[in-house]
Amino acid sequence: MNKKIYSICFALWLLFCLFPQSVQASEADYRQGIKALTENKYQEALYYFEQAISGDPDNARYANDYRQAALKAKDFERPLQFFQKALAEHPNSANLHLNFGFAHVDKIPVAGSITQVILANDALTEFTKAIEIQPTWIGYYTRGESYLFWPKIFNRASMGVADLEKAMEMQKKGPRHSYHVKVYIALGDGYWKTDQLEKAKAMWQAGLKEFPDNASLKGRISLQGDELKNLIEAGFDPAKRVNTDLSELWEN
């Protein structure tokens, strides 16, 4: 009995010792990746970022900067393959699912029209898995905004509104951040897409009270009719790259 207890305690101690070392190693790899990136050594940077993520799969900073490096390298396939492999080893990592979804979004502008639909749907699948594992502001905002990109015939705008309303509830419960303006814009757009024009205007006006210098909100408030329609729809053009850089979440 004593030997069994000793074995269990030893195993726990060993795991405790090894985990910090793994995190430290990941941070060292991450720094190597940043260094390589500043020197425009993209393939070297991607390698080190992958090593960092493998050692610390829930680190959002590592995964985000890895994707941004892949964008600079114009390598859209490598992140898809890497995150798929990483998820086979860590299927319950919300961070990996979220960034796997973003990797699909990153490829959409360079894909054909049929492939764009497949990529967009696969991205939604990953965002949903991330939310199921860990409901977060960024998860609901991201999936909600993604639903709004779909043409009206798919009837997904109302699903986007529901997600964005959850994101709004979350941000109202915590400290104010500059990136929270995105939900005011997106939720207003969602109301507009679901023919709730008064609610759309009210949301944009509420956003302006919180963020009075925001140009996107000012533009929406000042326009109407076809001009407003053109402004909003221009933001949902699949040929235009969506900014999937999450660094403001921890830099703010």
Given for the second form:
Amino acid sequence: MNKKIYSICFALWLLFCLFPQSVQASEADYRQGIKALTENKYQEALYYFEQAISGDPDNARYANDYRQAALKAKDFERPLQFFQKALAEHPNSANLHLNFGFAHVDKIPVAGSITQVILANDALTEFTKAIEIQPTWIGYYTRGESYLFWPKIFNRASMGVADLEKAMEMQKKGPRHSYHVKVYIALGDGYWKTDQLEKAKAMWQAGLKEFPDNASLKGRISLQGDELKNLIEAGFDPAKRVNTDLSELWEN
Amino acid sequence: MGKLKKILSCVFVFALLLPVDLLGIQSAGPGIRFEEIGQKAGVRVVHHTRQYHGKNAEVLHMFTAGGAAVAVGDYDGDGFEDLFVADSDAGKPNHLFHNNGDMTFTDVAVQAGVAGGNDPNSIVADAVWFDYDNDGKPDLLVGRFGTPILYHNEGNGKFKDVSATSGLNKFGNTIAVIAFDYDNDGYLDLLFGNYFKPVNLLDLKDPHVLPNNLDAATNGGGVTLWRNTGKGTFEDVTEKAGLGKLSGWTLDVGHGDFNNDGLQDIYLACDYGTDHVFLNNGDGTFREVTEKATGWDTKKGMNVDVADYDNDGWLDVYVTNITDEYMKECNMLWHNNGDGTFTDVSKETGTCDSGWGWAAKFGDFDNDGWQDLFVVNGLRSAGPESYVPLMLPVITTPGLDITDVNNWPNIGNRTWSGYQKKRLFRNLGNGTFADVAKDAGVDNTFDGRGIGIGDFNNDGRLDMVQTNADQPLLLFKNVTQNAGNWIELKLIGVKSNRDAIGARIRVVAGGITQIREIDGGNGYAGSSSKRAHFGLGKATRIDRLEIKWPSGRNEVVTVPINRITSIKEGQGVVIR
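Would you mind giving the form predicted together with its partner chain, to go alongside the form predicted alone above?
Starting with the chain above, the whole complex follows.
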């Protein structure tokens, strides 16, 4: 019994020693940030989250919660500046590029129509850098979905379809997650945007088999013509805030 | 048998309409109908935008593709509204279409002496009729990219260019002009909306002239306010009035008494950035109230028209912006809340989307007591390819100087927000509008710019002129059947300015109270008739008609319906 306790203590000590100090500090900062956030002390929360990210730039949770806190604070500029600075120090952090991209997306609804185009384009640049460093499901899904927001005249929907097909391939290879439904919806929308209605319907049907209760898929399958167009295009309205909260990734 | 059939159809129609009326909902009413008679009327002239020379020619042309303006006014006092129509290319004459009284017009611009203005250093862009010396004869101000031209109406069908002695000698890239008496001294002043900063685009020395930000530009021409001294001259009072700090790309200027204090306020629509609202302090100055009134915006404001669309006694404002596949700005219908604030109700009212909007004008086209809204649109209709994708690298390349003309690609034969259908929003009287352009026969796809509204044949129904860039002018004769009753009022100021611009008329009839203010050129590239037109629906009498003159005098008058009536300040109805 004593032997067992010693072994556990030794293991914990070893883990403590091996775990970088900065990561420990980051977790402490992150907790401080969460605490400040629950107390609606936004500026304080942002400060602690920034400290946490600086110590652990590849921590997806820190960067995500930082952006969500900035959204609550309605401070759209600060994350842009912070991620830019952080990337100067950690240029190869896919996580930072991804979140820098999302920070651009977060600002789009409050920007003027031309600035929206600039932000959307800059977001795509960052998503691309993230994929180049680390090709992930979230990277492909995010960039693919982003391409679909572009009006048809810019001819970017086919690039979105290519990314979303890669995301689909990836998710089929691993265990099923609830958030995988997003790719079924988005890829169907991509096919619709590239005038492949039958493929779109088939994709939404396939999604519904996997996720039978999904209202977005049901809606798309039940509608046709202008009604379907209105439903899909309403989702690509730059004035509407896109949900960029990634917490689903680690909660499911 | 035929008679019986007619009676039965009448009963059937009545039965269909009855429940609607009982519910208090506005019925479909008489369908608004127009007939385009430009050719027949002799006004089918083609506008020409200014062609530039040199390597930046195409880009400069693209950024200045306007100038197709119309000004409605009875210059010879014969009781029929005439038309001044602008052209813009070098050497191209303007037109003065004299109304022959039978819905035909004769171009007398050359004889009258008002055809010129498009010289090698100037581009005609807007025009307004206004009686600056209160002699009872409308004079003509021609706004230009250059210095303006002031024509004095000599009264014998001739005009005299008095620009040189008028004091209106400041160069500006003026795209919009209104005349109004901002200081209520009885003389009409001028407000110029200037698009580019004051550089001569026709002799460009420095290529950095384009907007420095496409959502919040600060390098435009702002506005210039000219005070009429009453001695035949004007003085620049822009700074003194508190308007000197503006540097937006002003595309249109509009005036009206927004807070019902008897003073004329102004709304400035700016391209590439925020519009501005200024209230008149009554001491020759204005104070900016944009933040409280409307908030700041980033849209591409093109037009200001002012009217009480919902008959609540407060003047509302309609501004066009850009709504297209690639840009979803939405127009703004600013509902005046009566407390110093405005709420944009364009989505709720159904007036949000009119494409790449230009001029928009309110008018009660079916005389039902509710003002409808005609909107023209479309930038450039050309070949099958679009210019929009070519702009993307310019907008998104970090560090690229977008003010530099050299950094913008040539447009060639590409289309840019072209072939757009015009909108005619019929006011349903319940806070919403329905687009009836197709049924009304006005859903053409020309590249619209200006609108001039007036009753050109004096039949009580409002007709319209639509100007188009590089395309023919359209004249829409109102042929709406069973339109409602009406009155038209020609006001003559005595202590107030002779045109009575700024006078407010309040009419109570048929259970509706309507207001109109005589305006001096509201709406992009077009000024309308200065007669106040009221649709009365089925009302056969007017319960009350009050006029609040700019001088402050209030007058109650009685006028017959379905007539054009002249009213002189302090004298009531007069025979003209």
